[in-house]
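Just one chain follows, in the form predicted on its own, and it is written as structure tokens.
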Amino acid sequence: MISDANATWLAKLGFAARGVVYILVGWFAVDAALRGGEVADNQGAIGSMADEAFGPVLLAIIAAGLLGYAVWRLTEAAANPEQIGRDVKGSLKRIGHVVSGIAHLILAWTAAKLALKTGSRDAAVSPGDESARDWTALLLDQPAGRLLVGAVAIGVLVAAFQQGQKAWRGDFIRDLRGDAPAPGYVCTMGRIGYGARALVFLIVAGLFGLAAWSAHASDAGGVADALEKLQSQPGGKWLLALTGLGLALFGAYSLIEARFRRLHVDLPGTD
């Protein structure tokens, strides 16, 4: 059985893997804005590594890290209520951990399939967007389907608000260990990164809200769709470039977290 120490190490590797993925998503967005390339979501960014030198090895490492990160988030969600809180804020935080854990499990599975050469290797597509529409169609087919999709929209909106709060307050920097405060530029990187994520999540929430209103799954979308919506606005070239830069900075901050974040995974049943 995996130990708490090994799970903690994998979770730290997960921060590094998340960092690499967001740097790639940011790069694709900047490239799309300035040179007419295509935007990519997280899964598309992972797919872009498949044909690189040592791609399968890198993808295997990323899959392990994302799995460790997912386990950490799900473990936090299952933690004793006293550790998170029993109020509404604590419940929202717990839900956020579950959503994050599931999302990173999906990314880990995508990376693992590509590492084993069983997944799609097309870097130009954004499978997360298609998946979002597929799940939306499935929800709309259920009783009260529009309400279910609306609930998803609200959940993503809450996530956007939480990311925005982090960007505004900058208190996430307290999670980094060390006797001396982190340099100011590190906090600035994180704030810009969280702000970019908040913007993207806000647009994704709007897409799901539109799908709930229209009852059309085709109106839903994910990260790449959100970036394309930005690009289609007046001055969209620069909006997309700046957002891509922000997402890349979030990736860079994640790499710093991989090294310096205070973190311990306490797996159930390992005491």
Given for the second form:
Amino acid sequence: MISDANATWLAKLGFAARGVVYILVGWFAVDAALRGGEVADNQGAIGSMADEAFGPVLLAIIAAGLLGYAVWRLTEAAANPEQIGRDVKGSLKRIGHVVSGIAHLILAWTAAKLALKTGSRDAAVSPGDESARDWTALLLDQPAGRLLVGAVAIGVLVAAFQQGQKAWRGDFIRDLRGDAPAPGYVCTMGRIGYGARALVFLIVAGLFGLAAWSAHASDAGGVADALEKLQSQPGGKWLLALTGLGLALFGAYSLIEARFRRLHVDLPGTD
Amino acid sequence: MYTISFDVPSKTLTIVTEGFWSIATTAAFSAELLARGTAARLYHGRFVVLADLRKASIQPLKVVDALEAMMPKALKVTSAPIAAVVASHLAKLQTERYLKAANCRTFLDIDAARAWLASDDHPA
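Okay, that's the form predicted on its own, but what's the structure of the form predicted together with its partner chain?
The next block holds the full complex; its first chain is the one shown before.
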């Protein structure tokens, strides 16, 4: 049975894994903007590692880290160590932890399959977009399907708002431990990163909202679709490049969190 | 698994499919569809296509890939409207992955599909 200490170490590895993934997503976005490459979502970025030297080893480490991160988020939601209140805001925060945990479990599974070579590498660089459309179609087939998809849109919008709040306030820096305050540029990196994530989440919320309105699953989309929407705007090349840079800075901040963030995983049934 | 029939008065090639398909079934379907379509074009000229997929299951990825690979040849046989009818949004999403040409459209209602085929509202 894994101990709390090992689970905490894995969660910190998860921040590093998340950092690597976002740096890659940012890199693909900047490359697409400046050199005509293709944007990629988180799953696509993970898939891109499969063909690299030591790819399976790297993917196994990424998978373990993302699993650790997911476990941390899920135990946070269940055990509530931060004593988050039971009001609407608190409940939304805990729901957000659950959604984040599940999302990172899916990413961990993607990385693990590629590491073990039990799954074929998806030729698409945005399998997350296809998943978004598939799940939207499944929801639309349910009773009150359009309302369900609309609820997803609202959920993603709330997440976008939370990311935007973090970017505005910058109080996430208090999660870092240390005797001295973190340097100003660290907070700036994080604020730009959270701001870029807020923008991407906002566009994804819009895509789900459109799918709910039109009742067409093909209108839904994920991170890669959101980045492509930016690229198609007037001045889109620079919008995409700046957003990609922001996402890469979020990844860099995640690497800092891996080293300095205060966290402790409290597994159920362990001391 | 599938039936292919041609109605001369309405110049409509009707396809009805059901169940899960294998790669072998898809290959047999593609060969027969292209042969029947070519013959219909030679004898009867331009024709529309109505594909009733409401009893078909959500197909494996390899089957969808095979159908997508067949489409360029199929579109050379007819450039007239091709309407597919499916039973669910998920099936619609899957069908739109290979029926993505300008003259193709996927519907959730067979009456809407027939009305579209009969109308003049088609891409050039």
